[in-house]
Structure formats: structure tokens, C-alpha cells
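What follows is one chain in C-alpha cells, specifically the form predicted alone.
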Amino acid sequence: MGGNLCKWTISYFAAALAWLIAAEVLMVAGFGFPSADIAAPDTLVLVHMICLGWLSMAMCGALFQFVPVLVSRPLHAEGWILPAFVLLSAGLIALLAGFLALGGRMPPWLWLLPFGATLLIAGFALVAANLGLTLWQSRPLPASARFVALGLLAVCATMAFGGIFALALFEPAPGSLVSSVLASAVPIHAIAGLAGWLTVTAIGVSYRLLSMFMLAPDVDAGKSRLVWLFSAFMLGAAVIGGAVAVLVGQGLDLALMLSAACGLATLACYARDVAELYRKRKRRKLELNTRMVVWSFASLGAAVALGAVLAITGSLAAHVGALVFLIVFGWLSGLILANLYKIVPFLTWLETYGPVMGKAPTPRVHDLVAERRATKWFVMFFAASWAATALLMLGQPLGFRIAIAVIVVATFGILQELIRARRLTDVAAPLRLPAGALAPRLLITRT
């Protein structure tokens, strides 16, 4: 992995943290749901701020900097990276402006909304463009490789139906088909990003990162094969099966339920290669980031508990908020933050002792963290975030800004964690510098 350091893949990582911090506080500070609609121009900030802001940030990164590392070849276009980041921040911007304008908050200037999309588009096409050329020429692909593509097909069908609801947001036309999409097909829109985008992605990811930093053999190709399938099907059912239905003025019932179906079967397939991947790991004693994982994992099983007995009950719509927070924090928040906590550390390591190693006595990654020191925080986040999922569901507002809160001060927390990691700062001082060695950056790779 040491070859080809991505330059760029800890800024990702820091405007990532950034944005999750800055939607956090607005939170704390009562900024949209729960104390707006769900469905509320703030909301929709804050939203966009978590979705593409963090999660998709972060998950670019990444995936410039594993993706290469999956199908053993160099990424197509290095110096791709650099504008990507910057359509994606000003995207990000000038949507998130737009909403502020479509909720009185700004001058009326709605025509913020379709530019804010044009550039998120432009900014994912390079993304998508140099990650999947990338994987086009490196065929046949690895398992893990397989879900990053098709994690890439998802980002362009969420990125084609949110276009299309900026349209039908900058200039409403009742009746139309852009107006009958935006009134219809957000559940598309969302399935195609939280699903396809960041949760097949992730798997796919999951699959490499756990197998490497456990010491454990790779899953076998049949198992994480029939994972894949079963999460195209939840995919086409949904992006596909749903924009037909659409087109066509019929409910999106059927195709909702398939997907839901594949889904869980996605999610049980998953959970079996998982505890496969723990019960299989040469690494007996696990580190901090594999713990964490787990509860990451465990946030994802009540989830898919807590959805299906919203469904049963008929009352998902009622608390489909905190359905999807659970989903957004618990699961895929932890997740990402779990494997930070891992990712910098060995990146940094990599950066300032892989040109020297042999040359001079060098310290662990481990030695770059201080596990026991960094657990409360991850208590705290995993903690406060199911707290506040309960307190969604009880409908109390005030518990929950006082649970995002804490989750605030535990994302200061890792953050500081992930900064001293870059720093050298718990390094012991023989081995902080050795000669020839050069102190990293804090927010670019050396390459």
C-alpha cells in the first residue's frame, strides 16, 4: 500500500471531519429536524452537509487511496483528485446556499440550487470517472473491487435524481415530469445513496480493510459473490424498478419491497462473512479500530430491526428520522470513524517511516496512538448516538440536541486523536525522527 501514497486523501478526510462537526453543532443548536419538518429546506442542509459533506467526502478519500490498492495497479488519474475535491466543495456550497434561499433564509436565489447540483455532478463524474477507469482496466476484478463499481453506478443514479430535484425546486412546473420525480422518487433518490452509494461501498471496502488489519484470509469468492448479487438486485429494483414505476404513475410499493428484500438478504449474507472474518483472524487481541467496528456493525443490526418493526406496525413514516440517523450515525459514521482511526495512523506511518525502514530502528503503527486514551471518545460517540436515536422516537427534541451534544464532544475527541496521530505526538522521542526520515504534513501526503 506503501507505493503509491494518494496526496490528497487526507484532506478528504479533514473537510470530511469538518462538515461532520459544523452539521453536529447546527444540530445542538436546533437547526432542522427534529425541530423542522423532515422534509424542511434546514433539514435538507443538514442532510447534504452529513451525506455529501462527510460520508461521500470521506468516502472519496478512501476510495482513492484503497481502490488501488484492491486491483494492484496505480490509479488512472492522479491529478483528477485535486479538482474533484473542488467542484465537490463549492457543489456542496452553493447547494447548500440554495436551500438556505428556498427556506427565506437568503435572498431568493434559487438558481443556487441547479448550479450547486451542475458542479456536485461534475465533481462525482471525475470521482466516478478515475475510479471506475481505473477498475475498467484492471478486469477481472477482485471481489471487494466489484462493490466499488457498483457503489459507482449508485453514486450516478443519486446524483441524476438529485439534478433533477434541483431543477424542480429552482423552477416548478405542477404536472410536469421533473415536479412528478421530485414528488415521488425521493425514496429512490435516498436508497441509491445511503444504500447503493455509502453501504455497498463500504462493504465492499470492509472486505479488504478487515481481512488486512485482522490477519485474516479473505472471504470466499462465492460468499462475497453472492453478497454482490444480491445487493445489485436491491439496487435495480430500486433505481431501476422505481423510476419505471414512476414514468409510468404507479406507486413504488413493489419495487420498495423487493429492494427491501434483497436488502436484508444483502445485510444476513454480510453478517456471515463478517463473523467469518473475526472467528478466522490470526490477530487474536483486537485493536481499537476492530472493536469499534463491531459496534458499527451492531448499530446496522438494529437498524434493519428497528426498520422492520416500523414497517410491521405501519408507523415508519412516523419515525423514519430516526431510522435513517440511527443509520447515518450509528452505522455509517461509526464505521468511517472506526476505520480513521486505523486509515491515519497507518498512512502517516507509511508516509514518515516506509523510506526508512531498515535504515533505522522505527516505531509500530500502534506506537502513533494511544487506544486507551482514545476508547472514551468512541464510547461516547456510539453511545450518544443510540441515545439519541431513542430520543427521537420518544419525541423529545430537547434530549436529543443534549445527545448530539455529547456526540460533539466525542467527534472533538477523535478528531484531536487523529491530529496527534499526524503530529507524532504520542511517538516515543528516539523514535519520533530517525534520520532521513521527514515530519508529515498535516493535511497532505508526501508522496
Contents of the next structure:
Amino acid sequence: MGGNLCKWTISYFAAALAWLIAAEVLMVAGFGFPSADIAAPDTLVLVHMICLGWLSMAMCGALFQFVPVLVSRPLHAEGWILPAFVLLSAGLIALLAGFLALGGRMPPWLWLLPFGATLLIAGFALVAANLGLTLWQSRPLPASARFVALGLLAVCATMAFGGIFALALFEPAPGSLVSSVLASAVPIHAIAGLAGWLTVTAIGVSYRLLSMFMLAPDVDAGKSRLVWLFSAFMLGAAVIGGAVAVLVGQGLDLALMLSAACGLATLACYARDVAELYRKRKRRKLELNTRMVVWSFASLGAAVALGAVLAITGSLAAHVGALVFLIVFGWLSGLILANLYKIVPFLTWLETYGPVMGKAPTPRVHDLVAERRATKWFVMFFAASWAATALLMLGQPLGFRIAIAVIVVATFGILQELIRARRLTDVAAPLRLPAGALAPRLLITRT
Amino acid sequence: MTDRDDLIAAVRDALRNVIDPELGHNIVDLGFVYDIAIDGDVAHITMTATTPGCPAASFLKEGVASSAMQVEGIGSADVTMTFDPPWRPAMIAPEVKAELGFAELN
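Given the form predicted alone, corresponding form predicted in complex with the partner chain:
Time for the whole complex; same chain goes first.
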């Protein structure tokens, strides 16, 4: 019973949301960029809370549930999920403490940086091995799963660079290879993480989820393969080309330009495929999640346009913080929050009503949510994310903090909607808990 | 109509207690039930789901078996999940199609 539900997916989501809210509150308080420099230790704390704590934990939780759906095969080792959670969480806490030590907010225990990095590498290795072996045993892979495989390679590359940075910060040795990697390879680390791991994986999963949720015919395999190839070239140019450039002591410009060109081609083809999925959907009436995902796609498009304008006008370095903010909040966070609004009620339904199906009347997944009430939180989230980006560009740190305060309210609103779904609060009484059904626990799925 | 036809109709009716949670309609009207055959007191049911690997599939299968066994005259149920042919929205009953707000179907 319930063999298709992952016990820990909801726990990963809960931890992810906690990290997101913690980071947002710190930003409202004026911690890190833009009050501090973009490379300051405080900013590194924020960036890693959001990219590892929020985005990566949410992505891992979703993949443990959805990779088996993508390949129609159970996960290689359900038992590895909790140890990975512990390693990732402990590693992130140690890494953040290391950054605080680096910035003088704690005693100078810089050993925390390589210690945290080691735990994180072990955690991601466990995640990548678990998902990777599941994929390996399912060859030939369907199109969407190939993106996940590429994303897993990207997270390994991101971790490798992160590990080298941690060593370089722990024991600075001017002139050494490790130090030159730290000095020049931060863009590779960021591209591998944000574009490779998070965006490429999200693209792959979205092909399947959009098609499932909107009952749209799958995108032609040839078209999605083209997107995959461009993604692979984007990642290869940044990681392999970039690493070679660093090793031979050359600048990264050529590798980054090649990577950006492939990234543009990836997104152009992906935009064409997403438009086709929406156009050909059988289910005409969109649900809140598929409506809000459109806004995250719009943010991604806006980020591409903004990046192009900044690069052409030579002002990319001055506004890279605003660009990264738009990608992280408008695109990735918006996308994940919109999908959580679908995934959490769906998994909660299966956990609660799946076992009594056919034995008692059950509500629909849709009965677990109140879309009209939830819409305002998403509108606030996206509007404030775009406003915050504009305020960063205009050099208005106070205005930026006010916009982030609105994002905090919106995030709490969305969190409250997810908790209501978990607690079946919006399900009408006669159907809420039929005989034999057990109320779900908030943080762990009953399997 | 023979007794067997009556029993098949009764099993089909019982399966209307099982809904697809996502679409919110019973699986018979959604066209998930491909075939029902009766052999003695055993109901052999061939069914599908919207997508292979769907986390709801095993629950649907168990729900179908439970529902069928509630029919008088059915002692056990043998449920086969197949994705050949794959389910298509065109298999939905016309009145449900309209209610779900579906586009022109193929």
C-alpha cells in the first residue's frame, strides 16, 4: 500500500520552505547584498541559504517523488533519502557558520568551510547516486529523464568547484591552483548550479508535469532532444571550457560567451515547446499552479532580456545582483512555489484517500485547496519579486527591503495554504476523513 | 440480458465509486476501464491510468479490486493495469468531457 509515495518528500519541502523564509527575513533585516558587497561573506550566507537550503532541498524532494514517475521504476534506495537529508542540512549549517566566521561574525573557525563542504558533497553524492542509479537502471531514458541526468552531472560539478573554494578560503595560498580557481571560477560554480542543476532539471521535469497536469500531448522527442543538446553544450562550455581556461591561466570570457549562446538557444527552443504544451492542452481551464508557472516563465524571459541588455551596454558587472535575484526569485522560486501548490495537495490526497479508494466516497485533489484565496499570495510574490529586481537596479536598498517584506508575507501566505492542504482544513466534513482514512502528519508522509 | 451481463453491469456500476483524484470523476466515465470479464465468481478487469508510473496507479488498482468485490456474486477480483493502448482524453464520456472543460478531443 502506498508503495509509490516517497516518505520524505514533504519533509524536504518543509525544510526548504523554512530556509527560504529564514533567508527572506535576513534580507528584510538588511543582511548581505545590497547592504553588503555581492561577494561579502554575509551575501554568501544568503545565497547558499536560498540556493542550497531552499531551491536544492525542494528540488531533491521533488525528484525523489517524480524520477520514479518519469521512468516508471521505483527509486533505487528509499533508505538513502533520510541520510542525505541529514548530510545536506548539517553541511549547509556548517558552511553558513563558516561564512559567518569568514566575515568575523563568529570566532575564526574557518575549518567549518571545508567541513561543511565535505558534508554537502557527501549529501549530494548520495542524492546523485540514488537518482542516477534509478535512471541508469531505466535506460533507454525518456526525454524528460535525460534532463535530470544532466542536472545531476551539473550538481556534481557545482559541488566540485564549491569544495575547491572552501579549501581555498580555509587555507589561502596565493599563487596556488586552488587560489586561482577561487579567484576566477565563481561564474562556473554559479552557472553549473543555477543554470545546470536547477534550471535544466526544472526544464526536464516540467516537460512531464505540464503534459500530465494539462493533459497535453508530449512534446515531440526530436524537439526536446534539441533543448537537451543545447543545455549540454551550455553546461559543457561553462564547466569543461571554463575549467580548461582556468587551468591554462586564460580568462573565462570565451567559455562564458559560448555557454551564454547555448543557454539562449536552450531557452528559445524550450519556450517554443512550452508554448506548444499550453496551446495543445486538452484541459482548457488552467489551475492556479499552471497559471502561476506562466509567470515564472515570464520572469525567465525577462531575465534573459535583462541579461542581454546589460551585456550589450557593458553594465552586467554593475547589475549582476539584480539579474541573479530575478532568476532565483522570479524564475526558480516562483516555479517551485507554484508546483508545490499542486504537488503537496496531490501527495496528501494519495496518502489520505488512496488507501480507502473504492471503499468510501473520497474528495477530489481540488477539494483540498482554495485557489481563489491562494491566488493573492502568488500575485504578491511575483509582483514583489519584479519590484525588488527593479529597486536593486535603481539602487534603492530600502525599497528593496520593503519589497522583500512583501515577499515574506506572500511566502507565509503560500506556506499557510500548503499547511491547510496537509491538514485537510478545506475539505468539507462528510468527505474529510472517511472510515478507514488516517489524517496525514504534517511533515512526514505515511507510507 | 444474461446473468453474466447483469454481473458485468453491476461491477461497472461499482467501479464508479473509484475516482481519478486529479480529474475528479469516476474512472468508468473517464474511460480508464478497458474490459470487464466474469469467470465464475472472479471479475477480471483490465484498466489504465493517465500516465505510466503515476503515483495514483497502485491506489486506483487496489480501489478497483475493493469496489468489484463489494458486488454480490463476486468473490475475488483480478485487476490488470495496462498502458497499451495508452489512455487518451478522447476516451472520456461526452457529458464528462464538457464538464471538465475539455478542448476538441482527438
